[in-house]
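This document starts with one chain, in the form predicted alone, laid out as structure tokens.
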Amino acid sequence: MTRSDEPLARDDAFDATAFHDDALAAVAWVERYLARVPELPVLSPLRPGAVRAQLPAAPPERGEPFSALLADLDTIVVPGLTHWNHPRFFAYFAITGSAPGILAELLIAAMNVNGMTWRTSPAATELEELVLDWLAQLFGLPAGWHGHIEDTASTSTLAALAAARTLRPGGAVYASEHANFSVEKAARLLGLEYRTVPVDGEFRMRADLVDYDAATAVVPTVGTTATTSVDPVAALADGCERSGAWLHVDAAYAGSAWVCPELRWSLAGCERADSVVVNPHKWLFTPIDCSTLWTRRPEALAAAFSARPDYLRPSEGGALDLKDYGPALGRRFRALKLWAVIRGFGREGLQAAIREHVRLAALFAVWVAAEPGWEVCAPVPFSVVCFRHDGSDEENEAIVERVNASGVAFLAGTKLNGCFVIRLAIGHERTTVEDVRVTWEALREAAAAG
């Protein structure tokens, strides 16, 4: 192997003209995609390996024009997508990449800052502090709590339970049998025993069945994944205060509803929590990923995560170093997209969108309840309806599969009281009554075809 003293030729210097042209082409592609996504099949029909089979097995030797990538998006990538940004995506919890958030993601990538500490990018830290204060005001959370952004509720819950472990190591984590798997996963990662608690007739965790003295943490859910039930946070807070267990509220989905005063009944007791998580990327129209975590005990998070290596000395003047409050060292500028969404919608716009989703869910539940051979299987406090057709679990699963295979909509199911039920989760900004009506007709046709 020989070594040359000649510098390598560079042809990758920033070309403002080429960037401008490519940027316009990319924005035009995004415009076309958002305009046509309602006409695309929501669930990708491709089989495993179909996308990779269309792509080269080895990387290119020389750089390619950006236009080649855009062309491959249309012919290879889009057919292999399940379109989460589709107005008839009704599985799991529907999400929206709204226009302000999409544009903010471009700006985040352009600045490409790492907000590990205040010093590594002061604006990133201070904007994150500000936007968490704004959001707390919109939700009606207590003033003065520490707030910061993680990627997902999985990480936020991990951070909260790690803080709990610093205060009460060796105990168990208690959560509803309908709690999200992220709670169990966090307990596993932290070496804490995980114990599920049975639910009542409305699928709410039984506060009287928790062994508070054996608990490191108790995790009630505001808006469970299966039914969006609301656990009795105030009663659970009573037990935690007596024993000293940490109370972490998982409001990843339904916490966004707190922007509407009439839905703040589900906030009751959360002001007594040690930590609360809400995901704006679920029902607050912010592109994934963006999970907001508040705590009234930031010193416990700092005890779990703070480190002071020589190359990352504390920022001067008492400035906040957000790396000390969660698992990640590197931190994207996620606050910018949340800031853009709140400014773009305003309080009134956020309230209007969430109220419409709640209205559409209630309307769909009325249709189901009025249709012979169908039933609503759980209360509908927010924008998710659990329902089923008369028949076996296999028949109901077949109904979902027929609708999903048609491309008209994408739904998922869950088990309640040992029976399979269908879930329709409304949460996309552009979902209309017609989208819900078309999906209902597809469900009825699928049931008749069986």
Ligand code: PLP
Given for the second form:
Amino acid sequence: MTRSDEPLARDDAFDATAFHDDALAAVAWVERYLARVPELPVLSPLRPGAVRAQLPAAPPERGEPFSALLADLDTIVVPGLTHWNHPRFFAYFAITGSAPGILAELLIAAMNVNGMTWRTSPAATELEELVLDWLAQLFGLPAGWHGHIEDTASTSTLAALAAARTLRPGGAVYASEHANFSVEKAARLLGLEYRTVPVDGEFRMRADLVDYDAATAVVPTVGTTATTSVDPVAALADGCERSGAWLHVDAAYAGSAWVCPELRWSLAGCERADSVVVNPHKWLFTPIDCSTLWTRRPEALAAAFSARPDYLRPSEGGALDLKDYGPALGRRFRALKLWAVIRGFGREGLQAAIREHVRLAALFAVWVAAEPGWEVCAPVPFSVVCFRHDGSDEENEAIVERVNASGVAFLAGTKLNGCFVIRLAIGHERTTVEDVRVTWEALREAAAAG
Ligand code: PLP
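Follow the form predicted alone with the form predicted in complex with this ligand, if you could.
Below: every chain and molecule of the assembly, starting with the one above.
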């Protein structure tokens, strides 16, 4: 039997020498991974169950050296990855874990603070306020809005719609038939009816078909998931202002483009929104997860989420307790990685990367349009091209499958007007014109082989 004065915990829980060696090995692993990832097949070729089959079914009794885990990364984990941090990842919305963001994640874990209230870590709250303020400046959003970070746009939209419901309960949520599924999910969770609105010939929500009086909230998208179309936010704002419905703008992907003044045409009307969500983990080079939500009605968010349990007193002096503005109590120090990315890139660096993606998408669209047997299927306002080859849906899906199976690139598709189209989504920091060219060649070869 253990005597009560004997320590039960490991007394070597922090061994500075071992930590130093392991940290260097982990960083060396990251360095090697980032250097070789462009050579790896983008889509994992593994069959379901293949990763688990290589791992012990039960946990170890005794602690193992960290080097054992690193060894398993190379042999078991990496072959089971679809490499999102790959310059030829062109599916869904391409993203980037950039160097400043990767390193900041290490620092965040080391501090391991929980910024649920200001008091529980003043720097976490104040940096979050500062960084959201910086980002609002970079995007040209109105000054003085409340901004905070959620994990994903799904949560940000849930929070916005919960706030809307406190003001107008019982109405419906209106969004375009091309809105992201996260909007419907949030409405469902909140017990709000969800109504989709048809789009025009360029996949933009028809503002004239919204019943504003019946709406709790209207959710236009700036950069829809399928085509990156931009809903008419200003016209929708007119209707919402007349009726009192909440206007929540889902700019999860395309909001990052606002860092470039020439792309701010897509910001028009957003200054009249009640809330706006942009995901830096989509097109702002921040490792997943990081979703930024601004609102000019923070009191409605607080009405939905604020709670004052005895064990968690409000912070002194009117300091902000961010737990009162979203569904989660525990809050990671995500502001640190966003701060690191903004400082690492600077305004100019962010602009240059986004401009390059827009340029590459435009170039790719020109190649497709000029090639007999291929067509571009939607306007290209940002960095996503929807296109297809002459032939059936099955033939187009087979083209994508062949390219994906080759490992050269990873693309996905969607349906437009009932027809399958291929999507090339550019958004990785290191994507070059050569990556796009190689992928175009792979697509043409796959079409010729069909
Ligand atoms: N909104 C749009 C337009 C999206 O494209 C997506 C995801 O791709 C989302 C919201 C959901 O984002 P998240 O995965 O951060 O919840």
